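Below, in structure tokens: the form predicted on its own, a single chain.
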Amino acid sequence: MLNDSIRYIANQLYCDEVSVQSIADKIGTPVYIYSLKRVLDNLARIRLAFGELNPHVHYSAKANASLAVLHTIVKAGAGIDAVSGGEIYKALQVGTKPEDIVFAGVGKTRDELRYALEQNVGWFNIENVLELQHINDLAAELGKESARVALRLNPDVTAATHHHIATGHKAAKFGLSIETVKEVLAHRDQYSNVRIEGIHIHIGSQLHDTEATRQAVRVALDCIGPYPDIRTFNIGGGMAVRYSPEEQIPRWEDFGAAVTPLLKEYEVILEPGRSIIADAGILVMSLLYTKVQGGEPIYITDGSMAELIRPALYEAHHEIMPVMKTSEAVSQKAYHVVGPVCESADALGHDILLPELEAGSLLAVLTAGAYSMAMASNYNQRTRPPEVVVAEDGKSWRLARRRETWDDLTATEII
């Protein structure tokens, strides 16, 4: 979607102040571009959308993990929530302080776990018994006093979204269950090197309603209410954004008034990452050739599944632009957009209304900033795309991550 960032100026598609055609000119196609600008307006509105709850926000990195993207938004006063010790190394690459990084994930390993206590991390988000043993037993091993943790529940309610993101009904692999909980929280002295200071909950992704929110508050509320010493709370993330301008969604304000009556006492832990980075990122490529089949018009580009697989992994729609717009009276047509890969699924939109276009023209897909990159791989051994971010001001830009070459695809491997 377009937005105070990306934008049409005089009929031209720029990020900010910079012209997308200049940046594409100068690096090739296909090519992430980011505004670090949105990115820290999108922060800010956060922040003032659950500003009675003062929260610590903990960008999600696993939304994006652009080096360029985390040392922006830690230099901003955000913490990072990391699913990886990969992504831990990385926050830690760019400056974050161990106490800022919350260590989440359904599937922790205990070498992970290990290097994540050995590097001081704030706080632990438990999804499994034998997970919280683990750590109980390498906080000992290693020396530690004691490692802060806070509960995952699975609150058992189902979120208004796509079934592969809801992460909050009672199927989904992710959390303890609310018996778990109360059983852990029940025998919580049998961890001596442990802190059970939090709670924590996620129910899923885009989320489009705010009651499954609160209903999950409350549950969560539910269990610790016979321990006063947990009055850490954290919410995880799911604030949605618009992929499309029919989308309805809630505005971020909404889920702050939804919960800060619930949440006043405690402190508030915030975890946001797709509505941070998305709408700040688009993904720029070029036309190669075009073709009608059975009666179906079809642009083939040189962006593919391997650089945005959203599309093809669960049917997510991104709006498709042309870079450089055409007059309102050229008529437009239901394109297919697709990319160069060996599969049928490699398609980054159907039924995409666009102008005729040349060969050489370039397409922009919009709210392309979050699972995206981070998602690209080498499939069809394609070399993944350059990221490139426009300065917090607007008026430059630089590279961020180079282009991988073939050089690139055989690095790691042995004959």
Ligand SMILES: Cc1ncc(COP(=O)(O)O)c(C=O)c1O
Contents of the next structure:
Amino acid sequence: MLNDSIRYIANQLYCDEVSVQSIADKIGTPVYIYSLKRVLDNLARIRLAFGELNPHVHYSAKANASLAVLHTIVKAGAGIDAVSGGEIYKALQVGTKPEDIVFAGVGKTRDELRYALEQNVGWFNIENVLELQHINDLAAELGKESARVALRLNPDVTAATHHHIATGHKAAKFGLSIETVKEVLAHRDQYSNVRIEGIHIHIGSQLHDTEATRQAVRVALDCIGPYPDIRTFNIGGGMAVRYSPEEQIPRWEDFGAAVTPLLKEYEVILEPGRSIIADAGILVMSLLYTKVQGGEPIYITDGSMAELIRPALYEAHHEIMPVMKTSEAVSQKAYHVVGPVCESADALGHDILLPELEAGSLLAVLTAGAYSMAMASNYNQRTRPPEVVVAEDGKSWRLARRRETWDDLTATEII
Ligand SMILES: Cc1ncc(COP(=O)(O)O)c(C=O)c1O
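Switch from the form predicted on its own to the form predicted together with the ligand and give that structure.
Zooming out: every chain and molecule, the one shown earlier first.
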């Protein structure tokens, strides 16, 4: 979606003060472009939305782990929510203080746990009793006085979102069941090298209501009620962004208002990913060919599901717009916008209203900052695109990741 940073000025798409065409002319396509100004605005708006709770924001690196993005967010005082050793490594590379890192994830390996302990990360969000045992044992082995732990509760509430990104219902693989959390807490003396000081929930991403979150918070409060020394409540991420003008989503303030009365007594952690980076980013691609198949017009672009898998994976909708707007008088048609990848699922969008464009014209997929490059692959041996950031002042831009080369494709292989 268009916003204060990604907008048209005199019929040309801009990222802040920089014309998108001018970046593509220098760097080529496909290319991701991010507004760091928008990233910081989003971070500030989230802090405001939860104002009274004064939450610690731990940006969820899985949404977009580009070093430039991480660095900008960390410099602004946020911590990082990491779900792998690799994400912890990248967080440390950009100067995140170890105590400002939360290590989450349903299947942390012993090596990852050891690494995280050695690095003194601030929190371990536990999703398995054996994992808790591993941390307890590893902390003793490494001579760490104690590791700080939050139990991730599966509160058995069904979030209003796509079923692939709902995580809080009973059958989801995430978190510890209510009974298990109670059981662990009742026997927490068994884990003498860990301090269980927090509770964690994350019921899903792109949440379309706030009620399920409130319900989940209540379930969690019930579990920790008998343990007044548990003072930290991590409510995860999940705040939604608007992918189309019609999409109805709760405002971030609504999430804040929904949980504030319940959590006033707690130190609150938030793990927003999408809400910080999604609408700060676009994927710019070139039109290669036009085709009509079965009576339906198709635009074939040099962008594909390898660069943005959300439409193929979740049937997600993204707005797609020409970088150079044509005059209002030019009629528009509903196009399928597809990529070169050998899969019928390889589409960036269906029934997208666009004018007739010539090969070589640029198209921008909007709201493509989150779960885009982070989920990109080399499928079909495509090279992953570069990332460009427009600086916080909105005026200058730079390459934050170069385009991969064919040599990169073979660099890790052995014949
Ligand atoms: C535990 C946890 N925290 C935070 C997030 C970030 O979610 P979002 O990008 O929707 O804010 C996720 C994403 O799935 C997650 O699994």
